[in-house]
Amino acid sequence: MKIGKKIAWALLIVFIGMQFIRPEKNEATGDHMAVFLQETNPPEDVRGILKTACYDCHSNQTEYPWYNAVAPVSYWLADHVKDGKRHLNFSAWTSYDAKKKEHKLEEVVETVKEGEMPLKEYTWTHEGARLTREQREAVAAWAQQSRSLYEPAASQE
């Protein structure tokens, strides 16, 4: 057998084996967003934008697309979610002190205004996450306003 066929067979076996070893899914139960939503009180339009464009990678509840059932895509998505939650996890809002909350909201303003979030890779397959200029401005305005909730406490820490 030629070396090319051996490599192809080996890759096929690895690909098939990967289908049986899956990364852990990011699926929490319960109302893990309640504190964040209660504290920051986003308007309904911003709540919808956050749900559509942010929560999959920045909360403990990801709504997985059908292609997540195929490795190596499942590994790639798990890594994106893990990285997103490392930067900001709305579900872990209660674990952040006031200074960190204020800083996270500042980052939301910056990344949304600059068009860095949501990631281009995400918007390729999630059309609803492609934000218009008006939607970006609405999210940035809400996040900027919400920062004021934490600024006095953040400056005292």
The other form holds:
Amino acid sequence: MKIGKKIAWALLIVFIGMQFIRPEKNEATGDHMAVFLQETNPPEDVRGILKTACYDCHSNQTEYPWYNAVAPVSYWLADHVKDGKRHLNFSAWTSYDAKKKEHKLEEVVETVKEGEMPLKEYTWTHEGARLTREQREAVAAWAQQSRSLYEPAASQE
Ligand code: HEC
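I would like to compare: after the form predicted on its own, may I see the structure of the form predicted together with heme C (HEC)?
The complete assembly is shown below, putting the previous chain first.
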């Protein structure tokens, strides 16, 4: 066998082997979003935007695309979700103190206004998450206003 062919076989075997290693899925059950939604009470349109553009990486519930069935894509997505949740997890709102909540909302205002969130890699494949200027402004306005729930002076800054 030629060396090139051997390498191709070896890679194929590694690829097949990878398919048996599945990262744990981020799929909570129950009403893990209730506290966050109750406290910050987003208007209907903002609720929809958060759901389609943010929750996949910032909550305990990810809606996986079909290609998550294929390793190493599944490893890559699992990493993104883990990293996203480590920075901000709306499902963990109860575990944040007021200062942290206020600060996270401030970052929501900044990242959404500046177009840093949702991540580009995500909007390539999730058309519904490509936000218009109006949608960005709606999210930023809600987040800005919600900051005052936790730090009364915050929304006047
Ligand atoms: C594809 C996954 C993904 C999506 C979708 C996504 N994010 Fe993120 N987000 C991340 C990752 C990963 C980080 C941390 C690394 C970074 O800042 O790039 C992050 C960081 C953040 C931070 C900074 C938190 C901190 O403590 O630094 C905020 C705020 C944020 N995201 C808000 C949002 C909002 C709001 C949306 C929806 C409009 C959104 N994200 C959509 C993955 C995502």
